[in-house]
Structure formats: C-alpha cells, structure tokens
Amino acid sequence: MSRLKKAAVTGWPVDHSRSPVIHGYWLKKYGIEGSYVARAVPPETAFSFYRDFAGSGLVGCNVTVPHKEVAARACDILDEAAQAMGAANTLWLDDDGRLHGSNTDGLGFLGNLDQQAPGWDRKAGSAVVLGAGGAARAIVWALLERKFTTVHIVNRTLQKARDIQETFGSQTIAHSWDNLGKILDNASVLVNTTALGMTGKDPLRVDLSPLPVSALVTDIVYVPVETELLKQARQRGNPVVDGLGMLLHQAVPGFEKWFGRQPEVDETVRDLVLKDMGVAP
C-alpha cells in the first residue's frame, strides 16, 4: 500500500489561500490518494522549518507570503526563476531528500494568457509593468522569457525600479510613476502587479487614452475579479485578461511534482475558486 502524500500551503497567516480548493479539486478529479492543506508557519521559525523540510511529513509545499524570500534561503538547489527572484514559491524534497525551489508565478502569469489570449505574444515588443515587488519580478523574467524586446518598469519609489532593472539588464527600463503616458503609447502589454485596486485598497488610477487598443491589458490582482482597471480597457476595447487564471495556472507545476499527474486548469476549478471567494460564476 502506498504512503499518502501530504502537500500544504505555508505562510503566515495562510486561513485566506484558495490553494486547498485547487489542489483538493485536482486530487478528486484525478483519483489521487494525498492531501493538501493549509499550514501556517510563524516568521520566527520559518527558515528552521524550511530548512528542516524533511521531518515536516510533506513531499512539497507552496509559500506564500511573508516566507518566500526565506524558503529560497533554506533550499538546497533553486531553477533558474526562482535564482533570479530570489524567491520561491513551490518547494519539493528529491529522493535524495534535498530541497528543491522553484518561483512558478512568471509560469502562472504566462499559462494564464496563452489560455484566455492565444497569440497575445505574437508581437512581442514593449511591454509596461506597474509595480516594483516580487510580482513584479515574476512578470518581467516571464516577458523577457517570451523575448519581449524592452520592457517598461514603472514604480512610485523609482529606486525599487531600478533594482529590478540592474536584475534582469539591459532590455528593462526603469520609470517613476509620472513617466507612465510617455510610455504607454508603444506598449503592445500593459500588466498591473500592484495591490491597487484590490477589494480593500487604494484605487489604481491610470489614463489609458495614450494606450493602443490593440494593446492587451492584464491584472495580477483577482479580487476583484474585474478591476477598474481591466473595466476601464474593456471598456475602451482593449482585450483583457483577469488575474485568477494566474493563481490557477501557478499552482500546476507544483501538483505535477508532487502527485505525478500534470493537472489541466479547467472551468470546474476556476467556478469553485469565484465561488469560495463569494462570487457567482
């Protein structure tokens, strides 16, 4: 008889993941016998549990915030995005029983738009980010990554731009906020990786009138599902594409590694996640 095998969500506080809806879908869907729950993983402990991952009783886990920085830290070996973040999001134990780490939200954020927006990357030329964080990052390696010629980096704390510019080089340029019009212009992407707009912040205020309509706009935020700023460039008849996907779409190579099947993000999936967030599909 096999070992169940035990996945988790870790972070701190971790009670608002939808992560066990994915995966506890996945796992019904596929006949799998294992388990994905909710672990939370106080700050002052967090690398000793990284770092001892092995007696924790899971093959892997996802990290959300504020521990990503700190599980990369406590890996044996990190892939190529999640050296380049400094971060990682999904973390497994080889059957060497290192750890390895991995930062699968540039994978999320580009499975989700090949999804609802095949081709969007046909033209791949400049490109506009908003937002200087770790999301951030995740979204110019994943447009570097589809050969995106420049990509446009535009943050209230210019500093912080920079930062992710002396990261990934020469095809990235750095903006302060008030620079946004004189760029939009070009842009062929624009993505917001902010938390404005989101359910409970500050609203994202944004003149898109310099913006082509060609342009495909898009919102790591998913709560709400349609931002204000994805309304207003529906609206104006841009394509547009939400950010649930992104979440959806992350999560798949980590059940891959973990429960050996490689999981399709389905309509079924994503009604349970509108429907747990108290949103009608």
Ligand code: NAP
Contents of the next structure:
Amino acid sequence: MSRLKKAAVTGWPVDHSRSPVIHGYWLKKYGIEGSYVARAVPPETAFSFYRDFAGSGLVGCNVTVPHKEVAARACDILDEAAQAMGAANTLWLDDDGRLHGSNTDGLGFLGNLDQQAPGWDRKAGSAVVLGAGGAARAIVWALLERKFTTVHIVNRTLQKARDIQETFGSQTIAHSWDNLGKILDNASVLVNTTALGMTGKDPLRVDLSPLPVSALVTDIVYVPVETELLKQARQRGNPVVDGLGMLLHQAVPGFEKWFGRQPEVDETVRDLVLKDMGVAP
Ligand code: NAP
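Now the other one: the form predicted in complex with this ligand, given that the block above is the form predicted on its own.
Now the complete complex, all chains and molecules, led by this one.
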C-alpha cells in the first residue's frame, strides 16, 4: 500500500461535496504529501464499508448524507458529540486499527461564530433554533456546550423537537412553529437549521419584529450565502453570520487527525468554495 496518506469524503452521492476543494487546498498550502478524494459508497454496502474501514486504504474520511448514522453504528469509539447526535461525519483509524467517529458540525458552527462574531456567546442566555433535523441536534449540542441557559427548538414536526429535548434535557424546550413570536423577544441568538430558504426549497418566512436588534442571527443554509433571513436581519440592524464558515470549520478536526496539522480557515479557502459554487467571491 502507498505510504501517502489518503482520506476521502464518503456518501451517496458525493459529487456535490465541496470537501475535496477544502482539503485539497489545505494539503497544498501546508505542503503535505497526501490526497483527499470523493468516494461514493452505495447504501447497500455502507455498513460493511465503514465496519471494514481498514481495508479501504484510507486513513479516515468524512461522511455525508445519507450515511452519517450508519457510520456511527459501525465505529468502535464515538466521541461525546457523535454519541449525542447518533451520527458521525468524521472518522479515523487509530494505531490499533480501531475506528473512531466524531461529529464536527457543532464544532464547525462554534468555530464559524467565534471567527466571524467574537464574543457572541458572552451573554449566553436564550437561543432559538429553527428546525429539528440532524443539523439541529449539532447546533443544540454546541449551544449547550457554550452554556446557553435555554435553547428553544421550533419545528414543523413537533415530535422531532421533543425527541431532541429528550436527548438534551431540561434546558431545551420544544415548540411548534406558532409559538415562535412568543420566544423571539428574549433571544440572544437565532439560528435557522431548516432546509427552508435554500435555493430550490420553499422560502423561510419569519416575522423578526419581536427579536431584539442585538441578537445574533445565523443561518446554516449557505446556498445562497446570504439567505433571505440574513438579509432581513441585517437590514433591521442585527449582527449576522452566514453558514459557509460552518462548512469550512467542520472540516478542521478531520484534516488535523488525518494529516497532523491544524489548518486555518482563511479567506482563500472561502473564496475557492464560493468559486466552486459558481459565486464570484
Ligand atoms: P434534515 O435532517 O432533513 O432536517 C430538515 C429540517 O428542515 C427539519 O427540521 C424539517 O422539518 C425542516 N423542513 C424541511 N422542509 C420544511 C418545510 N417545508 N416547512 C417547515 N420545515 C421544513 O436536514 P439537516 O441535515 O438537518 O440539514 C438542514 C439544512 O442545513 C440543509 O439545508 C443543509 O444543507 C444545511 N446544513 C448546513 C451545514 C453547514 O455546514 N453549513 C451542515 C449541515 C447541514 P420537519 O422535521 O418537520 O420535516
């Protein structure tokens, strides 16, 4: 086997993934002799692919939709975030051949806000999370890590918000969409984690008028980079952070595990991804 370290993004499909652009840039920037490729893993072979990972020739991988849960089940060791989410997006083999799984979406969310809005969590009071899908779990985990006292979860399917409440406990409160107006007036952070507002999806319609103008508004949807939610919030004076940085920051821990160097999320990598998305930086 080649001694060059090789990592990959795995999923089904994987062609849309921006990860090769991100990791390819960092490999070049730091002069590391390794490679990062896209590897499509059909759903019917996914569990055995991750379970027999040592045979893949990879030192580790990212996992994208729809394999994050199956990958977590195949790991020998999961970190706290992956356990809480029941899903892993970053895997690596240790020296004894054990497969480790992490979920770095929450860390990516935090890294992005720390970089773009330093001090955003100084008064970690009440946060409102729109959505209760896989990404919402990561965001709730991250907000609780930063000691937010209350995290409200608003979702169309109330049961899914309740499931997250059950996982994370009494600091989280599940709501249906019609409660939103009542909880926005006390929020210091508002996060959209639904797919709404993404190009090709339905628009996200939120009346921001009860929200304090000091509240940070962020959207994890990053196509388009400035969503309607962010535009509306910016126009009324709220600080805003887009979701592209989360994508970049969630890649950092994997690169460090596989290639031994903590990469910097700089303007160049952001511009490369924007270019790959067909958006002029
Ligand atoms: P998911 O598990 O499929 O969850 C989708 C969420 O959107 C659910 O809460 C769903 O509500 C809600 N939703 C979808 N259509 C809706 C509609 N018409 N009306 C009301 N609610 C609707 O997806 P996910 O993995 O959490 O990802 C969510 C979004 O985050 C995607 O756009 C994804 O691209 C983005 N994302 C970004 C990053 C990043 O790095 N920036 C990372 C991960 C994900 P129900 O439960 O009621 O169906």
